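The chain below stands alone and is given in structure tokens; this is the form predicted on its own.
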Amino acid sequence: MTASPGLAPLEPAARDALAELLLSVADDEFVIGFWDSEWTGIAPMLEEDVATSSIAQDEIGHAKALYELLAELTDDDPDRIAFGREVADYRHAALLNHARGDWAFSVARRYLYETADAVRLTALASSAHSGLAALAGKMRREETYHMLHADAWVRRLADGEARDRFVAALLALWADAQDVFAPLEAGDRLVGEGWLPQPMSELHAAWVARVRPILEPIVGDLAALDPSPDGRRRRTDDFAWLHGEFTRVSGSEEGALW
């Protein structure tokens, strides 16, 4: 089992539990990306389609350095973790189990994902894991102008003619948001380790805290729900179809060098 230099290697259930927490944040960058991926040439204006694309690009880059640090932690390859799983073995949130939708749907699910992700970041960047805390600080920096971009959207949404399908959207997704926080099999460990520095409940409430303010007086009282307990293991026909297009070229030629 490999090492991070200057790390002495872990034993087997702290090594999955680090596992398990590397790669549901991983699996959230890289479905997302992927998703937003999808506006390339057809977003509403030129200026959305390169931000889009760019935003997309930095979050499939933000999973393949999770991926190799998650990798480096299993003697595995990242290539082959990224591409070369079922989709059943898939770890993202359920918010990003939806297919792309309209503009109003992607810019509720960006929102309501990058506000979460704020969360979470900030608390990995004071992990006890060293190269999990550099990435997460490198992250937040890159994320800070995602953040940017979804809070102007929803102010433009939220005062324009398209207010009925924005509001529409969020109030599909407030339930599936929830299991970006949804409570990792080793949770406790994490936790213990100081991984992960705040357990998923606490980091849950921070990010409940955030977005009602803003939200609330756009679709009204939302309703108080707690993550899943299977939030980041249910799939649908729609991750489905996605998968299927991200594996296709990596599929074609397996084991081939790209």
Second form
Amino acid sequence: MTASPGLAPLEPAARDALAELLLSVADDEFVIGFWDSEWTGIAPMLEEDVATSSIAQDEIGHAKALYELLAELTDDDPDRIAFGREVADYRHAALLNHARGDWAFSVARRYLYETADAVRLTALASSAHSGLAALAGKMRREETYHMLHADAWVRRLADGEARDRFVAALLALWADAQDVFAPLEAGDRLVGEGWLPQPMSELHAAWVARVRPILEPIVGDLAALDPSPDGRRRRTDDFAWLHGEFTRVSGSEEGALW
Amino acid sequence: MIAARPEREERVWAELAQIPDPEIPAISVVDLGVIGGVAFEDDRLHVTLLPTFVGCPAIDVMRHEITERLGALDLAGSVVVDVTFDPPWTSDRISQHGRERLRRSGFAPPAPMPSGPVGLIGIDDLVTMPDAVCPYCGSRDTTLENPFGPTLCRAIYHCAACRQPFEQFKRV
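What does the same protein look like in the form predicted in complex with the partner chain, given that the last one was the form predicted on its own?
So here's everything in the complex, that chain up top.
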């Protein structure tokens, strides 16, 4: 992928800051993409089989482009970053630690993630890092379709028998959903450089203001929670299982191409 | 008034116009609008490629095909394909000729993008998603069956007039 032309090489602290931001977004897209792909072949209806598979392909494609940007910055290999880390070294938000659950659980998670991702991408599209801004702008156009899909399913599950499952899933995920906006260690620096155009706390507030009016008529009052400082470091057995799945091919033979 | 392209570049564009899109071979990469530009620099021929979708698996196929085909023209020492998202590819980049080719192959061309800056579509805008014109009978009495189709860039519709399912190249 194309670098940011004319950008001088960064000093180590600046490079680490940018790397932390890129890795957080890339890991979110990568992990939700693999959870989505768990529905391929077994979604409740054929249309959803196609939809979740297509969305998974989008998300993993976004992760690939972000890992490539990161690898260029840190002189690394995108495949190594994607598949060559231990469970504890992934930096996705706690929201993405959970196994896919039932369909209502997946829809609830997808809605919470898509709305948060939309707020984040809108901000990143005006990042001072031109390569990241261009990629975020392009990703945002595609994510429109994911939003459309998530919105449609929230409407469908808000009534009838599915409602109880959907409400239970939303309540179970609400706390961890805040962690898409968990503070980054280099947060001040990222905002100072304009790479992250707004602090995570502002993005978090914008997201809460967006989802509350949609969700509260369905689930009732939602607790006002802050993202937790370790929101991108907590890992679960569910994720350890998924990690075993997605590293199975790369781990079977070092340097294998597929 | 547009200055005539140098002959060397003209040959490059003519060759690119013969390279089909790997996923919808009815349309060339030029008509699809994924070629951002062509430039000779020193002994290298640079081609800018704008992916339709970030995760499009056809990117590497296109890159390979472009490198091979243009390399065979022997116009430069090497061919470099630069993939970029700046400017982003949008479905408005598909040429009129390309739209007609899509229609004749059973694909509804994408509706034009709304003018002005394109943000995320809000929940209230969903009902205003443009319907597609049936590529078989020309009817507008069509419904979106699934915004996701067999590839990232295709959606599935149904025509109530001729009862034919068809695909639309997504507006993006």
